[in-house]
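Next up: a single chain in structure tokens, the form predicted on its own.
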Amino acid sequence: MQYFVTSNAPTTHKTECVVVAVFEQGELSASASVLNQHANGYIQTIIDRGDISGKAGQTILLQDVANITSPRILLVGCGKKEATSENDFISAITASAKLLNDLGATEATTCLAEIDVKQRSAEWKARQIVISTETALYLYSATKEIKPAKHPLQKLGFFADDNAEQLELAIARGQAVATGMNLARELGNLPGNICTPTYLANQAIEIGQRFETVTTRIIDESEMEELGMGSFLSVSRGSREPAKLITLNYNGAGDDRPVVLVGKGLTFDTGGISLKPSQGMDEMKYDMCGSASVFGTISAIAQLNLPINVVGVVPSSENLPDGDANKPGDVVTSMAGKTIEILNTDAEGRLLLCDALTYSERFNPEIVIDIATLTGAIIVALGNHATGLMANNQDLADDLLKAGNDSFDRTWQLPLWDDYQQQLDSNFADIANVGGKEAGSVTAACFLSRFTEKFTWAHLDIAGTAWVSGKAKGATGRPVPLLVQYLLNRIESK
């Protein structure tokens, strides 16, 4: 998709389709009102007739309207005029993008950025239009034949009066985020027999080849053994696929201390000996969405050439039952020297992450954030709307909460109190890998916190937000928008 900004008037601009908002109770947006006046009240007639009520996501296409240069006008419902929410706005963008793509308009110009959305800025709206448009038009085709639109939407314009430069920057950032999200989607949607740890490693190498600012390194099992990563390697023992520790080092700010993003890369998770139920196990290909979000974020910031240093660390493995796989009751030794009693082999993500967190110390990080589809308990707590957040530093937690609100890729903070640590006591090791059925998401973070004492750290549990189930099953690309926004906010605060 290509995007552009124009200062032409909606009534005279030459475009295949102009997109304008209508609201409930028959109210028109500013551009819709101008078009209506030039069309001698025709748009209002359509609304008064009841052809569109203004409910968010409703659409109606008008063709060859008198006195209007564009051959098509697309009316899009945006909810209540004085109370259009972010979700209403995204519904309107998604509906308009899909309709434009299907009707064969290869180029269109949108006026949706002009409407009020809970005091969001014009730049936020432009960025969200790009992200939501790219999301709406994403199609998975790696392992199935699809029939793309004969004349798909290829160019989308924005009307602007005096803020063209700001809109162009917002559009560029939206494109980078959308590209990163689609990369994360594609990796997440690939089946486990294709997207293996080796495949992820090769994708990291490709990112390093694409951007001069990114250096990639792949560590194999023999080197991990030399490093003492007994916890990580205990997970991969049950798989024929060799584990990989992947690092992507983006250098955009010289010698500044980096932000380290640690992404869980379980390319398939059966639960191991503690086998999961068969129903829904196909979705465990999504257990590497944390790593996919790291790939997407590194790609986005490299595309934007941001002045910041970021290191992506991705521990990648499969978790399968085998004669050599972890058994409940086994004790393994982590890179940090702590022994771990494995009470549940399906709590394997933390066994990878703890060694990856210890490995992150060598980068002298200013901040470390891990991203993981870690617990089903977070879905019980927060559903599929918010990412779970826990941190050993409240300033970092506040910054991530703000970035979530800024990007509308929201998080919600849970406690990380010492009260929960005792649930991880073990009679046979320094720590158990699970803490019982109570507060499962919190105790998982408490486990990780034992390996973060030397740096400022936050944990994002994305098990509820990384993918959707059912008929629309697929990866979401979250939390790439949150992570990119957090990094942008850090840059702008300096």
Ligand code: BES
Second form
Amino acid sequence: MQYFVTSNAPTTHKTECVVVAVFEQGELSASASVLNQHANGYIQTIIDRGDISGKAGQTILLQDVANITSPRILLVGCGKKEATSENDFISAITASAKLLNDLGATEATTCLAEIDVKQRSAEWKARQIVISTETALYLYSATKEIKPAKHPLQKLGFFADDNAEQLELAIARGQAVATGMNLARELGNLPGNICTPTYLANQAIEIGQRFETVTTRIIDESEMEELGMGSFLSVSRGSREPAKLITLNYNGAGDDRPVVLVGKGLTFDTGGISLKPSQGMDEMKYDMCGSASVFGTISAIAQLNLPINVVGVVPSSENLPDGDANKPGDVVTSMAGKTIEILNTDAEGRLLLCDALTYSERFNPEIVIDIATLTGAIIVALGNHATGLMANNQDLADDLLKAGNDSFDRTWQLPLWDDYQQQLDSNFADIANVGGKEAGSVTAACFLSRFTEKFTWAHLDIAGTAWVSGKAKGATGRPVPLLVQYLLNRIESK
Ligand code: BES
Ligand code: MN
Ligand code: ZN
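Having seen the form predicted on its own, please provide the structure of the form predicted in complex with this ligand.
Every chain and every other molecule in the complex is listed next, the one we just looked at coming first.
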């Protein structure tokens, strides 16, 4: 998709379709009202007939309206005029993108960025229009035949007043985030028999080839053995697919200390000997969405050439039951030297992450953030709306909460108090890998916290936000927007 900015007026601009907002109770947006005047009240007449109520996401297409240059006007409902929410705004963009894609038109110009959305800036709205449009038009086709649109939307324009330059920047950022999200979605949606640890490693190599600023290194099992990653390797021992520790190094700021992003890369999680129930187990192909978000974020910041250093660290494996797999009660030794009693082989993510976190120390990180589909318990706590956040530093937690609000890819903090740590006591090792049924997301983070004492660290549990189940089953691309926003805010505050 291409985007452009015009300083023409909606009434005289030549476009195949002009998109304008209408609201509940028949109210018109500024541009809708100007078009209405030019068209001698025609738009108001249509609305007064009651064919569109203005509810967010409703649409009505007008053709060949007298005195208007464009052959089509698309009216899109945006909810209440004084109280359009971000969700209303996104529904309106999504509905118009899908409708435009199915029209004979391949080009359109949108006025949606002019409406009030909770004090959001014009740049925020433009960026969101790009992200939500690309999200709406993403189609999975790797293993399924799809009918492409006959006249797909190829060009979308924005009307600028005196802010053309800011809009161009917002569009570029939106495109980079959307491309990163769609990469993350594609990797997430690929089945476990295609998207293996080796496949992810090859993806990382491709990203390294695409950008001069990114170098990729793949560490194989024998090297992990030398590094002493006994915890990570204990999980991969049950699988025939060789495990990979993938590192992506984005260099945009000389020798500044990097932000390290550690992404859980379980390409399939059966639970191992502590086998999961079969209902919905297919969704455990999404257990690599943390790693996919690291790839998506690094490709987005490389596309934007951001002045920052970021290292992606992705431990990738399968978790399968096997004669060689971990058994409940097994004790393994992590790279940090701590012994771990594996009381549940399904708590495998933390077994990979602890060694990847220890490995991160060698990058002398300023910040470490891990991103993981770590616990079902976070879905019980927060549902599908917020990513769970826990941190050993409140400033970092505050920065991530803010980045979540800024990007509307939100997080919610849970406590990481010492009070919970005792749930991980073991009679036979330094630490147990599970902490009982209470506060499962917190004890998972407590486990990780034992391996992050040397740096400033936050944990993002994306089990509820990385994909949706049901009829619309598919990866979401979250939390790429959150992570890119966090890095942008970091650059701006320096
Ligand atoms: N990948 C799962 C977490 C998960 C479960 C994400 C369901 C999304 C939906 C993780 O490896 C896991 O199995 N966690 C266990 C931990 C438990 C054994 C302490 C869980 O949440 O049940
Ligand atoms: Mn598991
Ligand atoms: Zn898992």
